[in-house]
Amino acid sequence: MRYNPFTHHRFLTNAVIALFVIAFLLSAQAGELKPLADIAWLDILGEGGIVLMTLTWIAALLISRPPGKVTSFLVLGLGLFMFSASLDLFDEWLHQPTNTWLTWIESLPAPIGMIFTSLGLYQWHQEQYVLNRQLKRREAQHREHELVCSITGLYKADYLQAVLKEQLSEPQPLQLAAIDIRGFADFNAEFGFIEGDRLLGEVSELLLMNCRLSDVVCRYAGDCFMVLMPNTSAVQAKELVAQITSALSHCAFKVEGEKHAKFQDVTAALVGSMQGDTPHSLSSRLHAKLQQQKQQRVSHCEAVS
């Protein structure tokens, strides 16, 4: 999720802007413009680069992080460092009189800012530790953000294929399940893509809640999810899939603006690995079985009607 610095972080954004403006006003009020011959352009390039990069880091934090203690410490710390760096930059343009108060103002904010930044980094470390424990349910051994579905937070099909290749090389029973949400296209058409994305997110959370830490859950395509169950027998996998489908079928999803909850119709298929299997052959066999299950349900509905 991306955040708007001027709405989600209004105080921090205004504080950073104010620090930069104050640095400029202090330098302009106390100094006189240097002749061009006295300006050290290399120093301006170096100190200006520091100010620019610090502002870039601040902008990245404001855009990518939610409001909170960690964000406040980091942004304020970098803001104070930027304040000192800005005074150094403006000194290259302006002759400054020997004023003790201006020297103190230029020197103090940077170390104070480093203290704030250090506190923020420590809090960030604590936050990341908790998040890493939660992410154990979403990943196996790798962490590549470009392989993650932004809607569900689960890994995509490419990641599943990579993990399958690793797991199939191990001498262990391996089960692969597919979970398909029936009628998802109709749901999108009736309630819109925003509600559809929210439904996929809720389905992902339910899948994770009903899987073990050793299982790998991925969004395979559209409304189809896959669960990789290493070192699992067929009997254990069937029980797990039954629990998953039961949880999804009984989930009362509340659509925005609707009085009644929507319950999902789920189709599931399960296959076990065989000797000589490849990720492609195992996935293809599962896909064929899923299509067979769908066709059987359609035929059954037509026969009943």
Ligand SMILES: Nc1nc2c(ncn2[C@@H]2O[C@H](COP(=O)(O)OP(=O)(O)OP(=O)(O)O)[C@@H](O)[C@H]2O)c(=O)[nH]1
The other form holds:
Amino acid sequence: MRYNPFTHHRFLTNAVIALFVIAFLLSAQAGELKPLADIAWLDILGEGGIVLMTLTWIAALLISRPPGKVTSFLVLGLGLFMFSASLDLFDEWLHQPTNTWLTWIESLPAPIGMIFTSLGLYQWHQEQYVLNRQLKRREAQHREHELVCSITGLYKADYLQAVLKEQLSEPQPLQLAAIDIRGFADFNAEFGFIEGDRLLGEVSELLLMNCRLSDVVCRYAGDCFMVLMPNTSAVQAKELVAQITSALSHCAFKVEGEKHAKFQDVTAALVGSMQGDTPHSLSSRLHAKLQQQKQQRVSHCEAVS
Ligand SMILES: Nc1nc2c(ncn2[C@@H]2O[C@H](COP(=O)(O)OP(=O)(O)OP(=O)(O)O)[C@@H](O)[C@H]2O)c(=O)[nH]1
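We have the form predicted alone; now please give the form predicted in complex with the named molecule.
Let us now look at the entire complex, which starts with that chain.
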């Protein structure tokens, strides 16, 4: 999600604009225009660049971050730094009388701003620690935001392949499970894609809830999810998959505008790593097993009916 600086961060945006305008008014009120020959254009380029870059960082923060303590500290800190830098920049055009209070105003805000920014960065570190804990089970040691599925917030297949490659080089056994929603195409056809997306989101949350902190849950394709279980025996993995399928089948999903909840049925398959396995060989084996399970269920249903 992106934030609108003028609606989500009205106070901070106004404060930054006000600091820039005040810097200009203070310089204009006390200073005299310099003759063109005295203007150091290289200094203007350097100091103007600092002001512009600081404003760009502020804009990036306001667009990317939600309102809160961390954003306020960072933006106000950078705002104060930008205020001092702007006074420095306007000095290049406007000659200021020496030993005035303006010299104080020019020097003080920058260090105060840096203290604010440092406090903000410390708070950011604390916040990231909490977020990293929340992200456990969604990712292993790497963060690759472009590989995250926007519907479920889970990593996609490419990420899983990369993590598998790393994990397969470890001596401990790993298990890989596939969980596929049954009849998802029919669900989409009956209730629409938006509800289908919502169901995918809810299924992801349930999967995360039922996995351990060391597991990694990915959206593999369409309605198929995979759970990577490092350092896990086949018995443990079977138990975990049974818990996941049970939780999913008991989940009463509320379709918008429908009176009754919809319960989902899933097909699950599980494979363990073998000596010499590659990400491709392991996922191919899992895919084949999943297809086999689906086929068995179809045959079973046909036999019953
Ligand atoms: N809402 C939604 N649907 C998707 C998305 N990606 C794929 N699909 C749909 O998921 C469906 C997957 O179809 P199938 O692989 O036949 O799955 P299924 O109907 O569950 O079939 P079985 O697994 O054999 O029971 C297709 O209708 C796709 O259009 C998505 O991001 N959002």
